[in-house]
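The data below hold one chain only, encoded as structure tokens and taken in the form predicted alone.
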Amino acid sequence: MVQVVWFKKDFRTLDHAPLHAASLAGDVLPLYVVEPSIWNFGDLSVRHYQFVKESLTDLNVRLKKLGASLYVMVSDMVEALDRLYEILGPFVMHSHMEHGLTHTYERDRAVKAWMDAHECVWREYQGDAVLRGKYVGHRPTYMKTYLKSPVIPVPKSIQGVKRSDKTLGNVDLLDTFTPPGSPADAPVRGGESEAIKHANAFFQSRFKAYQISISKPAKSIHSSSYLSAYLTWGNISIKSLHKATENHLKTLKETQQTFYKKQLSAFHTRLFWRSHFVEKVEMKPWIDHISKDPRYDDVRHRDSDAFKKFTTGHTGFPFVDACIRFLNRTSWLNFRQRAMLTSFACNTLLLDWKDVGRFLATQWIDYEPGIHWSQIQMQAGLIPPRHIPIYDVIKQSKETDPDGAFIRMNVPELAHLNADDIHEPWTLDSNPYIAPMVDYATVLKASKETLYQIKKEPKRKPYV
């Protein structure tokens, strides 16, 4: 039987268990299905799609060198399976486990039911240090075991299936579908080749200031790995990146480069715990729309005018606006500023956390559901045992962008101001910027009192 390799969020050839297994089992049909129901769900946008198109174009080039071509269909998955069955008859399908929200689980359950009903075999492989439908237990122990398994090599060759059926298009068919949203002006490019290039650049020099610049928006642009999107979309595997990091740490230790070792160790720690957050959706696939702390369900609201000012970077607070504009332009922002934006919207303006979360999901190219929604709920103060993170955006501005370089880069209206004036231009005799959307000190104080008063109420379990 033909071996179908269903690419989902794993656009690579190295350390790709489904592709490797299929190449050893028979004729291979590599397949990507553009599923409108997935792309129009509300958490993905055209900027993700552009990254995926670039990734698939790169993947196709790599597959052709091995002897196969990537086929593309635009259809919901069950309809695609019907068409595949008409063309191929019974087939075996290989894919990685996907870790997503409720709608992707429902899609996969429908796929499993279809495969069983048609007596076709679907083999799912672990592609991350996460297991489908359950927690792995003690994360450090599991990671040590997981990382002992070898990186799966690129297949030496693939016997590709040749099909002339028009239903099975090539990568050009990707241009016939356009998801909602706005493209980014200067995003990172997708593809396994780009992932390798960024990893090499990080290990060669960028990591050297990783820890000391991680919270500084202007400097983190030059010291961050920029690998999160490549991990999200599977251009590089978590295992191969772990092993590469361990090898570089070993070299730094042997050469006694203690400072640089500390910088890279900070990256390794974050990489180590990444799967812990990806795993959050395994038992809580509803995390995007059900609060972990229902006591706060009625305190936040929808305000279209305030939401528009926030999402377009016109709040009147220079640092907030700089962060949003940079995000909208590049699809990336460092972690501390991501947390600050979420807190400002949810805990100061008291905007609906679900609306804020969906907007930010559509903007980050590295949007990973488990990581994203657990952080949205955490920064919105919806994890009962934790405190409510309330960031003072003026303090954050002065601490992380003291000379105003990041603000000048992204809010050109204020490029002429000095470091003393740029953080609070409304205090000048004549404000050269738009007026702040709220009286910040008053609103911050009131919101804080409201949120912490609710926290004193008896706890309630979320309804699921």
Ligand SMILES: Cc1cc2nc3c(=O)[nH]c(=O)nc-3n(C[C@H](O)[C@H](O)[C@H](O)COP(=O)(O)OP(=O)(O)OC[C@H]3O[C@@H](n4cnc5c(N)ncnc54)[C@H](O)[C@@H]3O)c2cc1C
The other form holds:
Amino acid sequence: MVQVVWFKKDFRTLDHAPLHAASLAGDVLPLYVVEPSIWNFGDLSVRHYQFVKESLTDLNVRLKKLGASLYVMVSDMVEALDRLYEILGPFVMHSHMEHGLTHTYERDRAVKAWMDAHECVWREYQGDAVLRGKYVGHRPTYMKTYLKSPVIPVPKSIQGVKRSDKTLGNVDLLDTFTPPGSPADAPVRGGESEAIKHANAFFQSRFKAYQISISKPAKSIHSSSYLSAYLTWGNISIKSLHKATENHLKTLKETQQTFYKKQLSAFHTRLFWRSHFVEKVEMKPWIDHISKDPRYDDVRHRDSDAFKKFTTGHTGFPFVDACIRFLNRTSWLNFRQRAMLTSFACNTLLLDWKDVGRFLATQWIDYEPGIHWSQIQMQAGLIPPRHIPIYDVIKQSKETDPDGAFIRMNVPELAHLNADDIHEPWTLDSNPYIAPMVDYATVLKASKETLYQIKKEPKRKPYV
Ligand SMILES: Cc1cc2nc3c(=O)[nH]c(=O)nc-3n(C[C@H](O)[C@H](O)[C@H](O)COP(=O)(O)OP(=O)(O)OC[C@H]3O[C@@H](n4cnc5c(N)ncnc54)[C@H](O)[C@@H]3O)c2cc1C
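Could I have the structure of this protein in the form predicted in complex with the ligand, to go alongside the form predicted alone above?
Then the entire complex follows, led off by the chain already shown.
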């Protein structure tokens, strides 16, 4: 039987268990299916698609060197399986487990039902340090055990399937589909080769200022790893990255470079956080549309004018606008900036957290449902218990961008202002910028009072 390898969000050849197993089992048909219902769901955009296209082009080059080519289909998955069956008869399909929202679980359930009904075998492999289903045992131990397991080598060679059919296209077919959204001017490029380049650059020097610059908008551009998109789309495996980090940490320890070791340890910790958050959608695949705290369900609203000002970076608050414009141009922001934007939109403007979350998901290239929706709900104060994170955007601006370099870089209208004036241009005799969309102090105070008043009400469980 032909061994189909279904690439989902794992566009690489190293540490790819499904590809490795298939290469040992027989003739291999590497496959990517562009599923319109997944791409048009509302949380993905042309930005992600461009990244995926680059990843698949790179993957195809790598597969060809090993003896196989990548096939592409544009259709929903069950329909794709029907066509495969017509061409191949019964087949074995290998893929990584996907950790996603309700609609991708439903797609996977439909695939399983189809495979069972057609007496085809679907082998799913673990691709992250994530426990499927209910917790069994001690999760941190489980996570570490997985991460310590060996990295699976690139197959020595792959016997590509001989037969083909015109319903199975090659990577050129990717150009026939266009998802919604607008492309970024300066995005990170996708692909395993790019992931390796970024990882090398990080371990060589970027990491040296990792932690001290993590929340600084202009500096973090040069010290963050920028590896999140490569992890999201599986250009690099979490296991390989953990191992590479551990090796570098060992060298730093041996050479007693304590300061640098601290920087890299902070990065290492975040890799654990990643798996912890990815796991959230295993238990709560509904977190993109059901609030964890329904007490706040009625307080946030849809305001298309405010939403437009926020999403285009025309709020009149220089730092907020700089963050949004940078995001729209590059598809990336550091953690603090993401948290502040979410809080500003959900806790100051009181915009609907689902709309805000969906917009941000389509913009950042590393959109990973488990991390993303947990953070959106957390920053909107819906995941208890401690506090509702309300960031003062003026304070953030002065603290994290004291000389205004990041604002100047992204809001050219303010490039001529000095550090004293750039954070609050409305305090000048003549404001050279758009007027703030709201009276900040008044709205911030009112929203805070509203949210904290609700927090005093008796707790309620999510309506799942
Ligand atoms: C509202 C909001 C939404 C977010 N959505 C996403 C998302 O969709 N995808 C995503 O990868 N990250 C998300 N993050 C977390 C974080 O902001 C990004 O991982 C980080 O900015 C990516 O840049 P980097 O790769 O240079 O990260 P680094 O700082 O170099 O971190 C290394 C890796 O650790 C992981 N990581 C870092 N911070 C976190 C965190 N707080 N929680 C879980 N994992 C983390 C990421 O995989 C990241 O690539 C979100 C944060 C907020 C506040």
